[in-house]
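Presented below, as structure tokens, is a lone chain in the form predicted on its own.
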Amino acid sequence: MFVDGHLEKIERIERQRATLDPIADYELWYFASLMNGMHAMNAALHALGATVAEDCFAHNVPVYVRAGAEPGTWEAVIRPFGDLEHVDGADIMAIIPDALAPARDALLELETVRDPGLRGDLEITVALASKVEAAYGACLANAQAVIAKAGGDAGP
């Protein structure tokens, strides 16, 4: 995706996220938070030129999917980093510039509660929701500041 596509998705998902109850709708609310955080990180990485912005979608990085030669077809390709799905892993951590360390750390914080909160027995509490909200806010704020400083290059 391109910077502007990520930013549009953030706006659209945030409108829906805002209608959810962080406790009663925790799974949807959490995934919206994590997904928007990754959109913000990807937009900032693209704006800095640290990753490639194009019409190619992450499948299982470094495998991406792009439109095939025939309408309605798709092809898998191995390519340089474009959109990321997660920020953990040495190869991915190595490409995240220091300017995005707060967003990276916030996303890592969100990841620490993913499996226990969705697949485990972590109690869904106001404290947990507050922790997620704080990490989410920190991620978006840092990524938005980096995009603004980089000039918000949106691609074609």
Second form
Amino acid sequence: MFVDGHLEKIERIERQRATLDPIADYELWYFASLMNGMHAMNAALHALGATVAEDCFAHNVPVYVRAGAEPGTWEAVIRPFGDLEHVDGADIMAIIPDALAPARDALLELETVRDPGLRGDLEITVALASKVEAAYGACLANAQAVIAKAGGDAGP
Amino acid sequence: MKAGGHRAKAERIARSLEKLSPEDWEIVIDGVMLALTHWINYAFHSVGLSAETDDVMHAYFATAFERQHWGLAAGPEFLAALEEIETIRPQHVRGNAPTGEAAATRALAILADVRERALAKATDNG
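Which structure goes with the form predicted in complex with the partner chain, now that we have seen the form predicted on its own?
Shown next: the complete complex, the earlier chain at its head.
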């Protein structure tokens, strides 16, 4: 996507996140936090020209899907790094600039509780929700500052 | 996770989904995907089809053998449902393709069907 698309997503998902309780609805609230953190990171990476902004949607990167020739159809394609799904792997870490280190570290912290909290028996506590909230806030603050400084899409 | 734990997680997520509507398609679709995996694991663990230490996470992680085995033993609908949700995630959860609301409506219908199948499967096998 392009920077504006990610920013619109962040607004939409933030509204959804606000309707959810961090404890009672932890699983969906966490999903919203991680999802929005990645949208913010992707927007910032596009703004810095570190990844490609285009109408392709991530599906097990480097596999992306994009609109097919016929309306309503989709095709899978291999593309250079555009939108990322997670911050993991040496090749992805290598393209994240130092300016986004706080957002990267916050996303890595969110990832540590992803499977235990969503798929496992990790106890859902106020302390856990506070940890997620803090990482979420740190990620968005850093990424949004980078986007504001860069002024939008860096272009292909 | 034990079968009962999966069912409890799936039912928790269902309660959370009631706070959203198809207009909130990003979280609805991702929530459905997660709930589906819990219902599938509940069914598979309940009938001894998979171990408590071997949870289904994504359909695209399943081997050809697992697909055949699980399909014959439990019906192909479980993995097919998860696969359909995974197919619409890139466009509507990560991307900004149109028709997200319709996709979320479809996702909720898939979840309702898999829930019924999982409960029936577990009950059939005691």
